[in-house]
Amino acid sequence: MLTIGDKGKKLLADAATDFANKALLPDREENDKFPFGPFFDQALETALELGFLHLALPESMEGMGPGITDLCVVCDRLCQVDASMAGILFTNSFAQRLLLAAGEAKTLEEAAGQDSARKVLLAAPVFNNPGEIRHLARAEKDNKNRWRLTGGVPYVVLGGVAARAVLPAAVEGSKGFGWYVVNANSPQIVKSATVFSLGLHACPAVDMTIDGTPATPLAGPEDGADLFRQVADAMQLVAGAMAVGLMKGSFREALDYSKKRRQGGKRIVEWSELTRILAEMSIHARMAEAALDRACQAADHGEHSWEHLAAAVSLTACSLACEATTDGIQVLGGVGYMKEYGQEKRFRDAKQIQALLGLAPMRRIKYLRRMLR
């Protein structure tokens, strides 16, 4: 498989860092007020111009090819500043990869060729594993043999801002679930108000109630679970990269603050207990980053059992991110809970990221069961 070289990786990382510092950092606190404030459309348009919304696409669609490393690099850098934009990239890329894996090039090309971010974006319910829930939506054919969706799909990420949505649905008389593409702005779809979540506020989700909207099938109920697993195997590395970015950002802010803050006649970075906390944060971040790099390399080259390595790295990174962001607040003391410092947001975002592609406890159980098989 294709991978980007060290030079390309650095250029991509530099572009993502520059974008995060210029387009996200100055308005991070305001962006996090969504849905009680404006959505950051301008930052999203800049992300489109930089090609970040096409990273999961093949080179023929101006993407970076089938590898996962490039997307991980960008999401890592974005999450050091603001994880909400990385959540948008995650959701859009997940849906794009579903379309690619299903061979639905027409819909993908139509979406990728649009000239505005909202028209390019694809929505999907990325905070669950469809195989673990009872499906409220069902797919059925009308009297003209066309597929239509009816029912409800909760927590569709980007459902309120994207032009299209990729949704799971059950089929009467069949086990499992299938995948279908719908027009997210169809008159047969009623959307709830934006669901106010724990973290990733500017990566919004809505609940959808659907009444017979036309749908393009990607996979039937006999293939839906396999299609999800195929895409989730790689995308869990992106969730891990988001966690690593949060760890790096939390450590950097904690270190900068501890070098400036003085108490007891000396900088608090000189206190032995606080030094230990900072050292542990740095060690865990470096260890997670190294493991993620290795897992991405294994995935991009299709090494034997790379899926097991990816799951182990992703689950560990997400767990360590929750610890690191907690420590990041502790280092700052009372001001760590103030929104203008960013640590409070990272703490919430780390908890939210843990639920990508399914709840962490269930993902751990499935990890072992899959190994045993």
Second form
Amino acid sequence: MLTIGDKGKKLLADAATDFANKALLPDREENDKFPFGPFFDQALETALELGFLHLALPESMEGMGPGITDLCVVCDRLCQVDASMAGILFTNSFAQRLLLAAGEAKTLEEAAGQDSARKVLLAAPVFNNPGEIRHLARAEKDNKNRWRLTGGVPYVVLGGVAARAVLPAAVEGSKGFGWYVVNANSPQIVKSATVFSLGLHACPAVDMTIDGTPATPLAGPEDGADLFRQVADAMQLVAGAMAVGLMKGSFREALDYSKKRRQGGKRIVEWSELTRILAEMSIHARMAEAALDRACQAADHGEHSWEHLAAAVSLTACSLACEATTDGIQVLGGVGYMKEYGQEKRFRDAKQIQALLGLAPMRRIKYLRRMLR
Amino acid sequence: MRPPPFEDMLVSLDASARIPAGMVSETREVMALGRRFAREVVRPRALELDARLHEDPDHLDWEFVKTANEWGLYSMWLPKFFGGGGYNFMSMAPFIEEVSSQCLAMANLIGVHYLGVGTLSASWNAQIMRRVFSEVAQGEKTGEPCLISLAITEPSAGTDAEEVDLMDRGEMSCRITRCDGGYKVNGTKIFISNGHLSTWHMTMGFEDLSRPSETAIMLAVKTGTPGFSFGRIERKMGQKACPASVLVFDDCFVPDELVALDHRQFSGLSRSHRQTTMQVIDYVVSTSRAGVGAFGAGAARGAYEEALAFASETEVDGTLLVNHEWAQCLLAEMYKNVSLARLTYMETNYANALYGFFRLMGSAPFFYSMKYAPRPLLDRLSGLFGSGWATRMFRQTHLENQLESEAHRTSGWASLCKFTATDLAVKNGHLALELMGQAGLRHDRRVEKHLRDAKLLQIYEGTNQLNRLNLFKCMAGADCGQAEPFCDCPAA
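Provide the structure of the form predicted in complex with its partner chain, given the form predicted alone shown above.
Next comes the full complex, and the chain you just saw is listed first.
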């Protein structure tokens, strides 16, 4: 993200880079082994201390206010090194923003005021648009007029880590759905083992099977789609920022390697086809970064149709990141495919990030349909 | 610029009249076997094995290798007179596609063995072929698998090792030194697929590291030979069940009877040592890259099939995904990618049948006599085929009689196949994940594994960039007198 001329954002970006290099990079390969290795709780606590888990909150809750740029800046910097922590920030912020959009300040304040990261975190199924594919629990009121959820919600990100989860659920017979906050550690929720996924291993998900757990509704039981759209409009920029970070990280590692590795009697950076591939990676990363910067400004200032620009930039950045990280492995050849380097992880993470907020082709179709309205 | 020759353009049409009809029914039989093996052995274990290797990257899956051995898959395509099953080599690619559509790693556990077989065969050294292939066949009888690997890649030379023009400018480091009764090998080979699981290792090294293309030597090194040892197993993103091994040679003595090809054997040939080295490499890669194309077709198909299954059972916006027009077009695109990948490996194999590796074995008289000759007769002929006479006959047929244009046609098509099919495999992995969204990310839906596995296909057997350059050298730019492949202009 471009931070030129903005001291505050520059400081934030530097803090994120410093954190990524010190707390994430040294154990990147080890952290990526989760669930077959330990979870990086220590790094998460440091992220909490740095205020990264509060970035999406209002200033009154020690957050950075309603803008999206700060979160994008941090996620970009983190993803250059290791995207899993950014995946956690994304999920937590997505859920926090759902609460904010619904005016559910009490629960949010309670969560944000906790003293450990796991207690602060909110889980959510951020890879699905519940209006599109109806992975919904069933919402019903008990005899004391309290909402309870029953059924299954797959792929709840941070579901095995966070204290609370924000889940989509529908009242029987309804075509709509609503969002509900539940205690993720409720005895009425059975969690699967961590879902073994393509990427973002240290941002884990579980499938939840729920049997009548108490739930706090966010807005009305039919307001879920509107809330999702409202939050996703801004959060797609964060996905875009993560993609940009991956592209930059992949390019940097590819460039560094190509200056050292020799093939056919010279450094591989001197072979013109490889130079072209590197150039393409750099051009795409720069272009996506500039577009993202513009889209963030538009979003923060509430410019007319900022949502359309956000969608265009996010979809393009995610798509370009998949291409760039594929090439990022290719430049390194065999070693790029190995765990010792960051490239193979970036490749997996980029593809995972592209799936945030629902099916990418449907997001494209909806982009145009919204424009036509 | 002259138009492309008929023989380059329409290989399959040319081949259809010349290939024995019996190969078709045999290939149908082999494909059916591949489907059964994929259904009964591969699919049920693919996910569990991949997850296990994520947890324990050093695990060697002898269980699968032994099962494949019991099914006869390691000798199935070896000539009958060397104790093998005698199936035509072209039929292996559709078999590989079937297995790859369920698990690329397991397909590699079978297919890479034939990379070793192909390398030894490309030396056309009948004595060593007889010895090593007989051990493979024997291994199936005893239940002790005997696999063959190819050891060519070095720490400082990946792409360079597959092209003489690059080899001489590269940093080859595996030194072979003449000594009494054989050679001594010193050096390290890396990324050797199936290394830890193999009994024999077809090893390329060089007598003079400053002139590697003129001093290349091919040796057969057996596991357990003093001075030979295994190093680490690499931690890969995908194809985890197929180990990528480090092989270490420390004053490893290899006797003359295991020297598949060296300058003394080159001396009877009309091509120079350097030219023959390239010709042998081309023989190897012309078949192995078609095999990688079949891996690619299989991976592309696996991704397509999982995506189709998902689209057929998932409602999006209240309508089955498979009934969304965009999804139908995307699935059709994926189907096209599978079909194109398959066409390229078949076209390459037709070229190999007419002009390359399968020229002799694919000829009607040879094919039918081998297919229907009684086993006892072939056993008696085995001695003959393992003699110096057979080596001379093979080399005359395959090395001496092969025209430069024929070598270029097979190598060019193989490169085209390799980068096309593997790019399409990766493409289908991407498309499947986009279609499936959240579900596609899950290991238990198999698609993410297809993508992880497929990415390696763009790298091994020569990166796809090297293969584009080789296609340019062999076919695309062959008529352009000004073109100098593998040179590149200096950076400004």
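Residue numbers count along the first chain shown, from 1. From a predicted model like this one, the values you see are computed outputs, not experimental measurements. If you superpose the two forms and keep the largest set of C-alpha atoms that fall within 1.5 Å, you have the rigid core.
Problem set entry | Rigid core fit then residue 248 CA moved by 2 Å or more between the two forms | No.
Exercise. Residue 136: with the rigid core matched between the two forms, does its Cα shift 2 Å or more?
Worked result: Yes, shifts by 2 Å or more.
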